[in-house]
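Take a look at this one chain, the form predicted on its own, written out in structure tokens.
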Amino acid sequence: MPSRADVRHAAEIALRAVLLATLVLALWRSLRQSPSASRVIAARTETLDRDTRRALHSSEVSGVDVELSAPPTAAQRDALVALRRNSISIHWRGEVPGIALEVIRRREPAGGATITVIGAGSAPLVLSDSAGLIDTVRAGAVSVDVGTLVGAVSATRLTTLASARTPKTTPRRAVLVLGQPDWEEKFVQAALGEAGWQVRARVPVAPGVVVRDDGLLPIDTARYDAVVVLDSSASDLSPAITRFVQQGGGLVVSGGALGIPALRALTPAAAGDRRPGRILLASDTVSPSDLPFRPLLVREDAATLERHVAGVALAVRRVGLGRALAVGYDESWRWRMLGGFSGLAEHRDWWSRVIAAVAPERADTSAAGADAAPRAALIDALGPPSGAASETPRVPEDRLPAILLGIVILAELAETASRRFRGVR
């Protein structure tokens, strides 16, 4: 009958045989696989980081087949792009809802922003910033005006997230008002000043006598965001105004100033015959539709911004690097003075929006790190969704090397322990 030592010795021989057989199998497998052997990794959203790292560090991977249940992050998308640039084919598919988000800073001094979000589907979109919830909107294209934003803005639907950074603001430059000393000139200045614009003016009060701010000239984009021309008293400054607009400044031409010959090449419309405003009763209030009005004859390269019952009231066009806007209303001061309780605020806000429509955008609109349209960015980076990769066989993750390594370690440890217990080295 074999002794216990003989049994242990036989077991050690068996373990040594297992160890040698495992090493031979590993050697045979490594020699049998050609260096050019390739395979496709099946990746999912939950394992995408791990799978892209495997593909990056393996010379055997020829493609990655991605099944998405949510949009990849910007870092994951960049990793897939890097793999494709290294001759690894990328195929993706899955339900990635289309959401696009844009944040535009309003150009008025009061600030604020307009959030525009577009999304398909029936589930609601949740808008929020770093401070918390802003609003919940339904599908389609929706714009939301907000007074303040904190950090990045995000739109979330189920597992889909779109984000955009709020553009940084910069101080606005001055607005130059040119007009004769009348109610219109006085209250346009007042409205813009109340809205937060820095206002400078030149007012001719008599032949050869002009009241103006110190340092009024030169008229250039280093000093001014926009120039407002209210009547023909600005004719002598037409060359400087033309140069200012060509270099990127804004121009607003109102009322009788639309007839200045030197400015006709800039303005987006010519003015028709003046129509008197509505005759008011004692208890009436004035709205824009009641003001004296000159219908605008809009040029083909101009865009209409506002309409009056009698025709176009506001039109704008690009001129060089700047913008020019024509106003068909006359005597807008009546709106402020006779517009009831809301007339003053409405007149002020309206003039501020008019200037903002032509004032150059001086904000930093970069959105580094944001992903405002995840599906669009994914298609732009990797192309449209497709089926699974077919040029190479799709195989699961190869776990055999790890199993063989475990067998080798266990066999070696067991044999060594047995020999030590027997007192044999």
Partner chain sequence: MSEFVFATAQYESGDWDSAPLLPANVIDSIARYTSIEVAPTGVIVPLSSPSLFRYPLVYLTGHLPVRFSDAERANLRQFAARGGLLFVDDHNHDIDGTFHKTATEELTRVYGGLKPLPKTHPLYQAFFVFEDGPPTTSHELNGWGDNLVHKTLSGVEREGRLVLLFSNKDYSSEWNYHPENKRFLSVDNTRFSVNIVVYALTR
Second form
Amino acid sequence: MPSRADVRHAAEIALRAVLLATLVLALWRSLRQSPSASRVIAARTETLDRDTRRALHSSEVSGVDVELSAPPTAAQRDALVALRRNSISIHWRGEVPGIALEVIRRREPAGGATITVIGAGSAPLVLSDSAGLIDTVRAGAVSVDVGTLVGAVSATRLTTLASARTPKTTPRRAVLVLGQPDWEEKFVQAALGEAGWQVRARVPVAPGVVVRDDGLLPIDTARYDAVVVLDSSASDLSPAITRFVQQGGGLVVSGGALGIPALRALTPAAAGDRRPGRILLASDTVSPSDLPFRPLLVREDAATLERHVAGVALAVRRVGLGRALAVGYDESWRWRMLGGFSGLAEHRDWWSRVIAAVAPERADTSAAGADAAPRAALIDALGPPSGAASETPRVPEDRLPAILLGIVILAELAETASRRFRGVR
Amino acid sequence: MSARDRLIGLQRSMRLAVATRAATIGITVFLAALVLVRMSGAPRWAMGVAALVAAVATALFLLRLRGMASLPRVALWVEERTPSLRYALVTVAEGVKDPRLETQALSAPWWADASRTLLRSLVAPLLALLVTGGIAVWSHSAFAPTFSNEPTLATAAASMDVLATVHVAVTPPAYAGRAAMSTDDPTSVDALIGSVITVSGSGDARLLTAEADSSPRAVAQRGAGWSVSLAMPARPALLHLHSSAGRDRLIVLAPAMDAVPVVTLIAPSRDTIVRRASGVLALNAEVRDDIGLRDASFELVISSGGGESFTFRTTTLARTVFASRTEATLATRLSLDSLALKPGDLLQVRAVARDGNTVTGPGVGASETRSIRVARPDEYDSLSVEAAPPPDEDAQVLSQRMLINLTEALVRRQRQLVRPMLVAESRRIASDQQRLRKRVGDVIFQRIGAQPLAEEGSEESRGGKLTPEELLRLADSVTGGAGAVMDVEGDETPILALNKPLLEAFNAMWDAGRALEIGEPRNALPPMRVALAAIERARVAERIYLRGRTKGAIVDVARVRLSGKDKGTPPLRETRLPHDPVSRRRAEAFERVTPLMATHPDAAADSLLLMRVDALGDAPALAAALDDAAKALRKHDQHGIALAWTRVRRALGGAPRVRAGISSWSGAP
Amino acid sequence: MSEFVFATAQYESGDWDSAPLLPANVIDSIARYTSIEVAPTGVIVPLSSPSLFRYPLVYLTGHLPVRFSDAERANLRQFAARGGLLFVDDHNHDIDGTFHKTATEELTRVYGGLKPLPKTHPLYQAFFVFEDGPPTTSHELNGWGDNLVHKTLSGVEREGRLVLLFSNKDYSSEWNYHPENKRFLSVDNTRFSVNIVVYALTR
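Please give the other form, namely the form predicted together with its partner chain, since only the form predicted on its own has been shown so far.
Expanding to the full complex; the earlier chain stays at the top.
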């Protein structure tokens, strides 16, 4: 009858045999040539990372079928593109809402941003950023104006559907106001200054006597974001203004300045006959429609920004690299002084937005982020979704190498422990 | 020592060595597991698993003790290593007593070899323990939480208690008559200016510093705890408590303003004009204060006079002291006769109240003012007194004075001027004098209803000077006989009395004009001065108002445009720095704080409190939202933090505005 | 372009119309020295009326005590907040007098504390340059009123811009004459009024 020692010794030999066999099997498996049959990996959103890694490391895989329940991240999308470039066909299908998200920092010094959401559909979509919930929207195309934004903005419906980074704010340049000494010139300066724009001005008070800031010239985009011309007193600067706008600067033309011949080539509209406005009384509800008004006759290549009951009030067009905007309202200062408790802020914000509409874009536009429109990005990268699943047989996940490694380790440990406990080295 | 004794000794040594080895290996395994847990960030229960593995390993190695249970086994172990013994030792171990065996068994110094072997067997485990222990110590310092200025365990324990709980007691100022109140761990203290705020906690006061508005405050030891006392300042401030453990606590001091009393004048209820200031006027007022009234009274101001000469009297009536009541009524009756008001006098009445604020001085509140004017007799037939221009005499005084100045200047230059030039200048003054005379004449004849003087050129047809008799005949023919007797001088007719000074001026101007016309400015001066004196007498004698709106002058802008001799020379304007919208500054601060709320909530709470101090003055809604957010952060209330953050965001930038469609402004081409 | 209209404040408590020729004189000066479009006559605007806001520069004077009604006070607060400038002149030229005391009390309630303006204030260089600050009036030199020559004007500024200008120098008397009489003066004593208007229109 074999003794315990014999049994133990036999067991050790058996373990060594198992160990050796496992190693041989692993070696044979790694050296054998796999048949040229095509295999396709079936991937899902939840396992996409793992499946793409499998496909990347497997020579058998000829395709990946992706069933998406949510938009893939930019990294996952890039991985699929990489597979495709390695001659692995990629087919995808599933529910990826066609949502696009855009975040624009408002150019006014007071800051804030506008979030544009397109394709939200009728189901509610939650907008949030790093600071938390912003709002819930439910429309095909909406714009959301917010005072503060922190971090990236995401649109969520159970899962994150789209996200966009918020561009950084950039410092603004000065605004040059040109006009004769009257209340309009004074309060345009005041409104823009209070809104945070740096205002420089030139005001001819008498022949040869000009109230102005130091170093007004030259008028170029390194020093100014926009020039506001309120009347004909700026005629002598028309060539400099034209050059400025062509090079990217912004121009706002209002009141009598709409008739300056040298600026007509720039302005988006000519002014019609002036109509008197309603005298505003102290009231909480005021609209610019009460102001004296010159209906604008808009050029063909210009766009209308605001419309009045009596005609177009604001129009803008591109001129070279810059923009020119025409204002049909006259004596807007009355809105501030006679506009009740809200007129002061409304007048200031309105003028700030007018300048922001023509000020050169200096924000970091590349910060949009590739997840802002995931479906569009997906189609752009991989083509449109496919219908049925691929016919090619699928390869199940290969766990054999891990099993073989486990067998090797356990066998070695057991054999060594047995010998050591026997006292044999 | 016999071989058996040595064997027994060796057996003991072997058991000790095995036990030591097992324990060393067990500790090594445990330390290795500890390092793995730390580095991988595994949860704490993984330490238990590591301890179990170590115990199993120790037990496995302790199993070898079974092999040393019997002496023969030990002897066999020796025999294997010392073949020269030829199993003599085993035989001795089995109890055979034979001197030869004894000698054989002791022939080789096997006990020394065995000891060395045992010691060698301990080297590896001990080395492993040393290495693993070193790694464990290093991992403890690398992966354990660290703090700057980390104190020793003793001081950390002590100073952690210092700011563990902060108690705040608020004692309002005595005049407010309010009870003291207290609270624990507040983020903000709201109290009246001048309230005594006592902040206290337990622990050693030496481990704490306090600062309010960058000024250090003394921290006193009160028994087993510490205490800081200060008065609520007039403006929002921050109390900063800092412990030597590096912990900070911020408390916002939000002063509540003591409002001034609200005073409403009930009677008289409107302004009025009276013919005679007599009788009794009821005065009634209501007074309210948020904390307590001190006193109230009626204030009277009586203005007398006119033109450029006025006198004023101020007096106080019915002063009443209130014993810190919050509402009261003030009433009295004013005898107008006692004020001795004359026609033209103006009495202004208002109620004034003071509160009991002894900290920032009594707050003074005043009601609206009611005016009671005593009409002049010439206003009796008026239904309403409209704004009236100053009498023409004033303008005439000025003009006559100017003409005198011009004439005197011409007289001084007379010697340097040629005759034609002198005459021309003199005639220019003459024509001004004539125009002025015409205006005086208009006043005279207007009052008697006669036709005004004709324009220049036909002056002669009107006649130069009018004698008093001629004037009287003219007046009589117009008025149809003597009218009511008025205030007159002596036995002069009223019309003459009214117009005599003006008539004198009228005639004197005629004389002056004639002298100027012939180029004799020096001779014109005496009558011009007579005219001036006469006009002044006329002005003082009576105040004659013409009915109608304030008479101004219309400027012929086109005629005078840019005719000024001087030119303005304004220097270059200083470019004003752009106004930093406070909203943007606060929004930027909010953007900086937001990432901290997940990683460093206490620091985020402190930052919010700093923002709150800044917002208390002009944005109370924002200040309240910031306080709520700070409290939620301190309590680690995740739901509360999310809600509070939304409130702060909305208080900063307003609620988000959702607009259908894409913004037209951003759609600018 | 809207023309500048000189406005005189009418308030309930006192003799607001004590200098009726001043507006014409100031208008005349503006036309003489500048190219500012200016209305040939001034207007009178009640302080309690919404019409106040049509005239961002308003002149106020008087001899008698000044006591604003609640409506006048509320209007003035809004007037200042929206950028209007109130120019107040003590026609008594008496800092111990009732106009000064009551007016400063009422104005402090509306605007906050008045501060003296330094000689370097932009107002004194807005058009003509007055290196020594506000020009002295003949009434001051003649010992009128409190028999003092006041070296400074006072004011309240909001965001770097004057909203209240207060004078004890009796410009109301100094400028209260028909503009035709300017020719008798060797130096036009109304030039400082041009500074006030130009400052209001360009700052």
